[in-house]
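In the form predicted on its own, a lone chain appears below as structure tokens.
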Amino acid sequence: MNNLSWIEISKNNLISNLKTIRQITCPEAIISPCIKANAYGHGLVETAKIFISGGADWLSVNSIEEAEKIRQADLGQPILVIGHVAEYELERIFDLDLRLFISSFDYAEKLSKIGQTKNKIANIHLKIDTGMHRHGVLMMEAEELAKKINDLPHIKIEGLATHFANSAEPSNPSYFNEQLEKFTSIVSKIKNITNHDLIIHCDKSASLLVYDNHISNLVRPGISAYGYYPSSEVAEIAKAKGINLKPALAFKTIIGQIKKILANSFVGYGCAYTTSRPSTIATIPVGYYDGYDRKLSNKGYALVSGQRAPILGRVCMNITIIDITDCGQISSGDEVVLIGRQDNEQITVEQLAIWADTINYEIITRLRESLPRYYI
């Protein structure tokens, strides 16, 4: 590989996951995994490629821009765009061949108008808000609005869905309870209206890897489908039920320049870091503009040569200065593990998130899209 820094992504294990959020939920469901954020950091396009030939009946992305890129690769697939649409998008709906959230009647309205020019039917999800209060109508509206919708032409509600919001907490399990409550009261109600069968969507991966009793038809897993847990509180209970995911992402790069230098030395920006021993440190080519957090300065560790080296000083924008005096023989060039395993040592996501006192989805999908991905 001829590249500073890079990110192998493992096909294997992407598909691994799929097969295992398959197994876990009813058989007829369709899995459509959450490919938004640059596929959660993995690489939007070549990772929708191997969801489909692990299974993937569907694909959610966040944006018509999303959207736009999986149909230029020829993937047939169907779309729900679970993001915000603006209203000068509504038109690629139909040209892209697309599903969308709806929680309005003005975009249905909209919607329906465009449909009329086109001749054509716009399958929307009617977005539920039981109470995350993010996306979506608001419960004492939402059989209402429902019905309006249904009587306008060239569009069909195809859908009902909600997200919630504290479901990755099992140990405080009652919200979660009442949101559901309130999503199949809405369901049954809906159907009525309707007259015909609908898909139902409320998982997501924590409600997925914790919980029995699904009413979905669809299913939208996100982090779960890359092989993270929501939460600590999850990983303990899949783990106990023997849901073991893989994770799928190794992020990569080289030795620098190599200097040693003596005891009580300043490192770095602001001089925040001082040796207090004479030391061999090291630049990678890797900083806070590739994704790299700067909350990692002088707490995260790289593995060189099978050992964990220290991050010295401040994460610079394109540079981080490590501590290689433990690391043995050392040359530029040699390889350096951000994420991932190196002999018997492994950084994983989740420690990087601790150490930089963020969650493991922002590790991952802050990660810079222009770094080289290599699928293997």
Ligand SMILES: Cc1ncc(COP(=O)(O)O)c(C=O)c1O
Given for the second form:
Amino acid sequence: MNNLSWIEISKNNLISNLKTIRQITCPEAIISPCIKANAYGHGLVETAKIFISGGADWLSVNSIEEAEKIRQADLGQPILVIGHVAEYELERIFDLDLRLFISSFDYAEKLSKIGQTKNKIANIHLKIDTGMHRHGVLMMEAEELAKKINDLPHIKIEGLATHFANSAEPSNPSYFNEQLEKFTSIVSKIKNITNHDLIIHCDKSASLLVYDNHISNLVRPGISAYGYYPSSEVAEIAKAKGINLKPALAFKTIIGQIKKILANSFVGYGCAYTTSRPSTIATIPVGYYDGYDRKLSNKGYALVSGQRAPILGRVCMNITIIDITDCGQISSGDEVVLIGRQDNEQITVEQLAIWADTINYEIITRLRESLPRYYI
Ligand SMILES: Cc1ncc(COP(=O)(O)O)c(C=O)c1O
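Could you drop in the structure for the form predicted together with this ligand? We only have the form predicted on its own so far.
Let us now look at the entire complex, which starts with that chain.
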């Protein structure tokens, strides 16, 4: 690769994860992988194409902006916008042929009016807040809202959705069960109002991987489609059931400048590291601008020549300094692995998340969008 730093994505692993999700979902369910946040760092449009080739029926995006990029790439799949849509963007729903979550009459009425002028129907999915307390209409207002929207012209309640707050903590399932019960009860009430078949969806990675009976006929898996588990608890349960996801992403760079410094030398900003021995150090052209977390300062490792090379001092904006004293004969330009495998050593996204005191979701979604991505 002719780059300073880059990301490699395994097409086979993305497709394998989607097939795994298909196997644990009821066979007729619509698979609508979440490709928001630049497809969890994997590259929006290319990943969407790979998911479609692996059997994705729909695509779930966060924003109109993301949906527009998918349409510009001429991908014809139904698109569900699951994030906030501003009033001024509502017209784009019709122009780009999108579905969206609706939680208020105000929005529904505005959509209906735009639909009238364009002589088109908007397919909306009523988002019900069963306890996450983020987007969605409150349970006690949901039935009334469904009735009012159902009476509007140029708008069709196509689906009902909710989002679980703690399905990734299955050792404490009571709140999950409470939300599921609430959702099941409101679904049956609203079905009586619309008098047509509805697309029902609540499942994301954690609930799909942990629980076996799903009421959804559409699923919105995110992190699992990329090969990661939503939590270590979920990973344990899923693996015990024989579910093996395959991480699709590797993050690589090259050795920059190499130099030998004496014991008791400071390294980097704030003199935050002091060598305890004569050391061979190297720069790598990656920093927090690239999504390489500053909390990795003096904590994380990179792989050089199949060995773990400790990060010395603070991660800078575009540069990080590593200790290659124990890595053998290294030259400028040699490959360095920040996420992924090199010989017998591996740095997982989860390991980076522990070092950086965050979650795997944040590690992958913050990888700089403009880093070159190679799909192999
Ligand atoms: C509404 C909604 N559905 C589905 C997902 C996918 O979740 P996960 O990546 O845990 O599968 C998300 C992710 O944040 C979401 O916000």
